[in-house]
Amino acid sequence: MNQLQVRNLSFKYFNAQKWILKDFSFLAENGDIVAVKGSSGSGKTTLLNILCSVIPKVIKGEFNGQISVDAEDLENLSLPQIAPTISLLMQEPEYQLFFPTVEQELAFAPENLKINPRQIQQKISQALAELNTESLRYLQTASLSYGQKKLVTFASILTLSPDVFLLDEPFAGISKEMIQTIKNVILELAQSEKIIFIVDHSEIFVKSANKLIDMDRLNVT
């Protein structure tokens, strides 16, 4: 069984006055969608930096708290170990770019872990089909749109297949037609028991997920 417990977590920026989060604890398991919701500013895409550890392994600031996969504490774990178990997608794809063709960006997660040619070939067109992007394959990532290059970085999350998705704003800039192909692959990685954490100003997947986070509501002083 899949699980992320976060226990008794605090934090907030060095030089901040507000604490973003005090003493939050939370559990997700198998199958979980987890709308994270909150006006600008409450700490949205700062829960999800903590969640995979970018805070406080990159991003400093004053930190106390638990969070473990499957009773596996994050703190003991570097980033690299960290990625194939927990993936964020940014609010900014540019900021997850870094190859000249899209096949390449696709490969380079599953090159890292060692999997075999062959079956990176496979993850790919897998990840590439589930979003309806196969055109896409040998193109150019600088050519591609804005929304282009947002499935692009979502594929290459799914090449990894990670126990926990951390999407940071999925549907922002896209047209109706990507967001319905992204909220199918969403609901079909929760019923094959990943987690999944949305960040989504517009309240898009807030009915379809079956748990909440809203940050203006935590207890933070």
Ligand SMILES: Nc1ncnc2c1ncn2[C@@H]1O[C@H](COP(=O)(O)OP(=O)(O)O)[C@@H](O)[C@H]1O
Given for the second form:
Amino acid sequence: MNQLQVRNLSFKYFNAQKWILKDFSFLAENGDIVAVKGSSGSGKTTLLNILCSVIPKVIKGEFNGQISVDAEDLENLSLPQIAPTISLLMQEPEYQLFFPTVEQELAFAPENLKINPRQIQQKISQALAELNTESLRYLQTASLSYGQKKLVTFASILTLSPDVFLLDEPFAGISKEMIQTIKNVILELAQSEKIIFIVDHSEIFVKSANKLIDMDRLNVT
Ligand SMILES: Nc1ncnc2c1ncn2[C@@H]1O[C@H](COP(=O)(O)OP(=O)(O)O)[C@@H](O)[C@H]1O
Ligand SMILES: [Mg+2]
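Switch from the form predicted on its own to the form predicted together with the ligand and print that structure.
And the full complex, kicking off with our chain again.
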């Protein structure tokens, strides 16, 4: 993938008063790090859900506009087709963990892609090593702290190696040292031509991004 293009996007939840996006257009290309900032409730999570098509495919509302990857309109693809290419790290990791152990959790996505077991083991090791979290591999997911759960869901996305990473507050609940590790991983992903959107409420990463979407400054009258 070379481009993720948003054209004339408008969105409002049913029964809500205000539009979250109104006629919003944006282009992200290979290697872009896009910081998404804005106050609580400004629509950062909503934007990420739109970019991976969870809105409008699962969560409904008044939706207009188009999102395309290269020339392909997301409307014509199913969520299982989109998810390995445009992967979301959810704000709440609880909703993204399904298995008793970390290793089972990390095996799930590559198993779905029919990758052979030896390669899956390699992908798991690699993802955990990148995030400096090998020690979590054989732990029970229920025993993890909030920050550790975030790291595991991030590792799970790394096993997929998607073209677009949508990271919803990846630094929340993460220790100072781990924040630096994650920052480095994100910079390396950008260098390897990935597209990264990063919701950064506390503006830890805004300066390192090359594009910015400020949800508080969009024209949504
Ligand atoms: N599923 C939903 N249905 C209706 N309203 C929602 C839903 N999800 C979020 N909202 C509302 O949309 C606005 C934006 O929410 P959100 O995207 O979560 O903001 P942020 O991530 O910037 O804090 C808020 O007013 C929130 O209450
Ligand atoms: Mg949010």
